[in-house]
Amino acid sequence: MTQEPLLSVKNLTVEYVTPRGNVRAVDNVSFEIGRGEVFGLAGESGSGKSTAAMAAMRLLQPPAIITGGEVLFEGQDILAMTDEELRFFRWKKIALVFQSAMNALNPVLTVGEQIADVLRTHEGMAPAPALERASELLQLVGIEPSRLKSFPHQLSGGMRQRVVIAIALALKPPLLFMDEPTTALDVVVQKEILQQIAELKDQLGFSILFITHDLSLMLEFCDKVGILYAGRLAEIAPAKQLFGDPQHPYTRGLMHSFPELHGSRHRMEGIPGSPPDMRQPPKGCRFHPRCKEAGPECELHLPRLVELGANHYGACVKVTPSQIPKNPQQKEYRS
């Protein structure tokens, strides 16, 4: 019997209202996150990664509006929850680790007060037990309890990010959304943070939605990866499979945009052009103006995700299941 996913996003659509009309930033995006799984969303800046995550938690503010889709957590639709239900749901079921720890933390409160505030608000803890639990959470993420009385500006970038992770884990949620949690950190601290997140995931058993534009980092950390381009999913596959056999031209372009640490030297190739203006996206495939493999049919058809192999889905008219000997039958991706 197949286990139901912890989170199921189905045909999520988000638009921004502007004086010149609505801009669709997330367009019919669908994916699933299993229990204990790390699912990555990758893509260039402006591809819709953070918007999709914020929409799934109902954290978007006007002019952003959710115009379609479902976001099911353990079968319950988050988009249909009342404000009171959301107040109970957030942080207890899904917690968010923001990409800029300094901006996420209150500069005039100690880190101990900020962790304790979550516990007092959601668990009704008295001040003393809340601070004691805050001390335990700091130790959990590798920070000395003596730092409870420190203000954010007194901590290094890596320590501030660990504090944000401690706050997210305070209520033991089964799912974490991590929006570029290692941005602006040097590579050594970045590695330490990711190693600690992996250890905590194994220890506590939570799942992760991991958002980044760094595909090399994502392929190392995630179990499964979705590639977003101009608000639409271009490809979804297990991380190892995506690394060894990327099918979409955009995915291959991203793969060639970072150097390999081992093997022979070769010239890196970037993706020409820039992401499209979402006020007037290209007709047909949104990637075709930058794609070296594009043909006339790419300007006519907006491809949908179809099954290319076991757990491997792509949205490209140039790559059809008939080209994949192992799985010749076309199947749309849960949309």
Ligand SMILES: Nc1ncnc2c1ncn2[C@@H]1O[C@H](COP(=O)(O)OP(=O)(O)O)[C@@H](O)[C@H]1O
Contents of the next structure:
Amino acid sequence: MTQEPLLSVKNLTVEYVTPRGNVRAVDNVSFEIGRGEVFGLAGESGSGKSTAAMAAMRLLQPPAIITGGEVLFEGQDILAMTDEELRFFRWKKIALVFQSAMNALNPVLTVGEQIADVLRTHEGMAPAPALERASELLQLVGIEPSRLKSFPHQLSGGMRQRVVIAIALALKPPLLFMDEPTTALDVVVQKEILQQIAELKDQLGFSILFITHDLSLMLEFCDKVGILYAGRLAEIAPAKQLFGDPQHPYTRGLMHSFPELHGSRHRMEGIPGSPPDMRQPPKGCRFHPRCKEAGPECELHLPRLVELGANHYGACVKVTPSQIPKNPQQKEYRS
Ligand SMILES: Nc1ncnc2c1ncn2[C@@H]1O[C@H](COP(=O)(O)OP(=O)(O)O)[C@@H](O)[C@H]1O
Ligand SMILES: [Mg+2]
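Having seen the form predicted on its own, I'd like the form predicted together with this ligand now, please.
Expanding to the full complex; the earlier chain stays at the top.
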């Protein structure tokens, strides 16, 4: 029997209501995150990564509306929870760290007070033990306990983001959503923080939804990766498999857009053109106007994710038939 995933997102669809028609920012997106696993969601800016994550946490505000799907956490549908259930659920079960979170710290409270506040509010801890635990949490993320008395402006950007991670971990959530958690920081600090998160994950056993537009961070950090294009999953596979043998032309284009992780920096090829206007997405495959490999058939149908190898799925009519020729058993993703 396979273990139930911690989080299972099924056919999630989200639209923004605008005066000029609805924009479907997330279209039928499905993925699973197992216990202790890091799932990466990658794609260019505007591909729907943040919208998908915020929808899954029910943090989206109008004009965004969730028009379809389920988000099951340990089997319970987050999208069907009452407000009270949600209040208990957020932070305790899923905590969020976003890109500019470090700027959302309260400037007039010390970091110790801010961490202790979370513990007092959510766990009902008394002030002294809350401060004691805040000190432990700071050490956990690599900050000296003496910094308990520091105000946010007395810390570097990297340290502030570490404080935010300490706050996210305060209630020991089994799942962390990290939306571009290090994008605002310089490359060296980024690496240090991601290394620390990886160590904490191994030590504490939580799972992560890791969102970035930077594929070079994904390979080292993620177990599985989904590539989002114009709100739809183009490809989804174990990270090593995806980077070792990318199938979708968009994934290959993205991989050429970034310098190699360990190799010498080479010229960035990029992908010609820009993502579509989502109010009027192209017919057929959303990527075909930018795709070097596109043929007339790509304009006809929206490709579905089909199996290309073990746990490897891609949504491209160009790669599907050649990968597993004449396989009547070829599975459709989650069909
Ligand atoms: N408030 C909004 N109103 C209308 N459309 C929006 C709004 N916010 C985001 N969108 C649309 O949703 C798409 C996905 O945005 P987002 O989830 O922020 O992408 P990402 O996180 O991948 O950069 C964007 O391309 C944009 O068209
Ligand atoms: Mg985003």
